[in-house]
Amino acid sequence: MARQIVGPFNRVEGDLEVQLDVGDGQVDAAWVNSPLYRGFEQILLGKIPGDALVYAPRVCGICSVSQSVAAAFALGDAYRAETPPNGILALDLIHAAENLIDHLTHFYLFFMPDFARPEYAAQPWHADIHARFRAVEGSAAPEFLQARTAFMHLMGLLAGKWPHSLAIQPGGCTRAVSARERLHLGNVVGAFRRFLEQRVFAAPLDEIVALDSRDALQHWQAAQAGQPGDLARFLALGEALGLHTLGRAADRFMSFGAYREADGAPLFARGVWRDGSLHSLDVDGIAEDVSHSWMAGDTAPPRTARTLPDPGREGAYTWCKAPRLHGKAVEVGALARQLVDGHPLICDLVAATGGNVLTRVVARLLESARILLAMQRWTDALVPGEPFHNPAAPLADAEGIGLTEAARGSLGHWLRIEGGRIRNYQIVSPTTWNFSPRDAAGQPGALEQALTGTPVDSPRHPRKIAVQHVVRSFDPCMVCTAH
């Protein structure tokens, strides 16, 4: 057996290192290290509660809106804020725009360039993929970046700026739009729909979201031959490389639910998927294990947990904590959301091959189509002239929880206020769930499980490139992980 280190990873937000035990040409065990500690939870202690809306979004530059939404939800929960329908719609639009852009940034700029690498030069599909997805120089990147730039005008209209907007507040959005601006929003969203339908899918979005089985997806892909969109290109190489055989974890998935509709129900449902079926989510079952983290203390729920660095802790190997749901590691992200929400295509894919590199990417692109269609509906539902924000009255002593879904998965903020100041603030981010270390029972996190059995130098996957595919299939955000 040999021990190898992979990292630091490029095309990943933040710092990441993976240690592998390798035997018989595959990974026997993996340890995931988040080597950078930041300390946002300590920075917030003693601040006035509203400062959470200033500091928490700066946990990350690409998940900034998700951090803002979680902070606003936590404060809104503490202050019992009521959000008017326009405020719900505006927050949904801002949040959905960031998550949609994150999904496609991952696909075009972080994930697909690995298939243009020279290790795959002998593959019959390589010339097409190299021309389309080669890092920086492929034809896809400038097309996507141009469409992304135009789409992000939505942030200017609704949030004032991106990242780190202060328009997102408990009780709604402080930026109301006029009838003329609503029309502009509709044009921005419509233009991005055309990019999705022409380049990503080469098909109407309604056709994509209507795919209801693995067979339907394969038939759709076959019909794309000749003029494939980028999803069909990915499916073809995924089949050739057997991506459905890479990166399977424990097949336990969790979603906090995403995007509040006007009636209060989420667009994507909340729940837990395990043992082949859906279960309700018990948020009180969440606890943070620090037995293998450079943190002091013991396992505790986020409501009472503290973040106290202890770089000398024996047996620790990362700054990342190990969140667990009733003692079990769970996977979060687009695959979890679509599975918990019961989309038939994702349910069928997971029933056939489980969670893996292929299903994570398919779920991300399917979700992009579903989000865009919802954004058009939300834009049409805005009522100019009606309130977008109900200011919440601060309380001197209160507690609140803000749960939402970032592009990469479930995000929670737990807040306690005493004497008008923040007494405790705990953040559990999506990649903290997926890239967590072992817990006190020796149970690995989702990525550590998914890497076990990955080939490190096979004819199909030479030079540890399969390890890269597995890691990137989770779309990690390491700055959020060890916030």
Second form
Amino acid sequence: MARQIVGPFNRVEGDLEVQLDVGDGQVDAAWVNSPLYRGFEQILLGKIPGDALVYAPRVCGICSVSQSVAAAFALGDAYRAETPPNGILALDLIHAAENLIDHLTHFYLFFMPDFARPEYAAQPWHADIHARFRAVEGSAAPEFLQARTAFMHLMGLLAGKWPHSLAIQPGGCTRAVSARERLHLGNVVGAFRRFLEQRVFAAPLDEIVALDSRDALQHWQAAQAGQPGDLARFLALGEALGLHTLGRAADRFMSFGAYREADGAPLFARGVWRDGSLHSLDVDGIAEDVSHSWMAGDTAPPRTARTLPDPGREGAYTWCKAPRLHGKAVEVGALARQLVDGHPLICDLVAATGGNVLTRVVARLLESARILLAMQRWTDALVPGEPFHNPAAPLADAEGIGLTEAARGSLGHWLRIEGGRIRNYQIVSPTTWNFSPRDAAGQPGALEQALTGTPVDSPRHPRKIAVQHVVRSFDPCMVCTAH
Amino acid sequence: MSGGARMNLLWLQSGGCGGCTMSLLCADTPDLLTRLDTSGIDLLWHPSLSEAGMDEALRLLEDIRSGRQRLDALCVEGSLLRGPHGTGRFHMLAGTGRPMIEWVRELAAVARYCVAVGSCAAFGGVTAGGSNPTDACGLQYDGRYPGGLLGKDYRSSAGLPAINVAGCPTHPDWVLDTLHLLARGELGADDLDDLARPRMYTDLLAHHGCPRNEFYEYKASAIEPSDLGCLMEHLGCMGTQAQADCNVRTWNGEGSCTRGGYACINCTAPEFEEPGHAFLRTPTVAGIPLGLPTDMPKAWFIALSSLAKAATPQRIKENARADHVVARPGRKPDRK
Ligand code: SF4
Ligand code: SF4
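Got the form predicted alone; any chance of the form predicted in complex with its partner chain too?
First the chain shown before, then all remaining chains and molecules of the complex.
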């Protein structure tokens, strides 16, 4: 059995290599390698704590705001900052805008173009998909980019620019919104709702978020025949290609919860889903294993862990550490978030077929609809004239944890300040969870598990196209992974 | 290459965050793909946009290296990682078993133009911050010093140094206008500043067009984030030194750093990542901010400032410390 090296993967954020043992027409085992290391956790040592807000977003240009939010939460936790209601709403809006646009950028630019590839030329649906989703040249890309650019005017207004804004602070947002600007925000969000309702779903958002079972989804899709939106197009080809049979990992999911509502509860709940039911999350159960990473040291919780490259480490094959929750690999992302939040459609889909390529994509689009509706609510709730920011007094010695959800899943920053300087800073990013290597017990990470059993060179999935679907279904962000 | 000729482009990413590509996707009116086309630019390969899978991409790189495929513009995003110990192992290009720095050296040697997209690729950027654990540098600069990966004598086959479209991230228009000018054969050595950045965006300062200019005139300053006043005296703004047209050519519609309520941190400059003080606090000596405008004698600045402060209208004083307009224009000044 020959080990095959697959990479570079385009249309993923950053560089990725996968090694596969291919047996009888399918993947027998996979090893995921993050081939890029930059050393942010080393760069941050000794810095003035507030400066983390400059460095952290630059971990990743695609989930820059999520990194800022996690850093601001960690600093806010350390300094016991209080954020005024407008500040919470403004940060929610900035954060939600990034997560929403990441979901759709993934769908239109990264994920769907694979189905326009010549491997599928013989399929009856190919001509339509090719015309719509072909990379660079399909009709969807420029249409989406126009809608995307107009929507990102929200970032210009609330965050100054995107990516890499300093508007997100422990005490709230540096940008107060006037009455005129609040109206403008409403229009920007409303215009993007049109794109979702006309192109993505070809249906009202209320109808999408009300879908409550696999049957309901199938009925809805059938009713779309003739004038399908892009979700229905995807569902049709997903059925034809059996995408619900590809890319199942261990069906163990985690969400840190996201967006602080006015009543203090998150919009999307925090928790763990395993063995078919929901459990509370014990954050202290998180530790990073480095047995197969080019990193020195032993398994340690992020509060005390260090990051020190060891390129010669025996048995290692990636720069990525292996975070585990109570020793178990978990999967994070929109699917995990919606499952933990108990959305009936996602719960039913997972009960039927588990986590897989299809459910991951459906969860992302469903979540997009839910986020947009929340953004309209938040925009209406802004009160011009009331404060957006409360100053937070720095402390010379403190510890803080910032937990949030990036588009791709759970993101945590662990910060320790001593003598007014950063003494330790640990970042555990969503793709660190999903694309982690094996741990000391030999347990593979979520993608490594999901790739096992993937067909190679089958009539339905020629060459390694199914491998590509599985990889991209996680919406990987490789620059975050090893950081 | 002029008139109707088209220019092909290969885009590689190394030790950065991918944010310059994300910024590029925000190109405004027309959208990015339309704009590339109307600017006469054909993508050979871009990691975020292209259909071509891994086998095709690797074949393309081989063909360019061996001269079978012409390469007009090589765009590199992200720092070049020389570590550990000069091996480049901190970034191996997936599927090739070779460090990215080797690929970049070879491809730059055959490219007609070589473009550093963003401050990482230009100078090293944030990846070179702190202890610079990966020995990161720019294509032709190591921080402010010429050299970098390609060496100070490097010239692309059109006779130009690596063109530094610096910024963190860089503005979509800075990249697209640079490429457009190259495609038209209209960017020469004289169009670059002393750090090889296109003067088309570095002949202005971030301060130009900042909505806080009236506050600046009177040194009516913001004290806390979200105050409307000028950010220079207390909150770290380097807009009077930062060479970039950010407040004229705004970001994501109406945005810019100072419009967003936070300081310009001079992200188009080499070594901006290590200012030697807290980014969002202005270092002062005896109450006088360090880092005054570069082309103004200090004594004049101090004299003008104290005069301006004494003459500050009440409206400006009040608004500088508020997060929305509390004193409207047109009101008679309050007299003591
Ligand atoms: S905030 Fe900065 S850019 Fe704006 S006026 Fe003040 S010094 Fe100039
Ligand atoms: S205002 Fe300053 S920090 Fe902001 S993008 Fe422009 S040059 Fe960079």
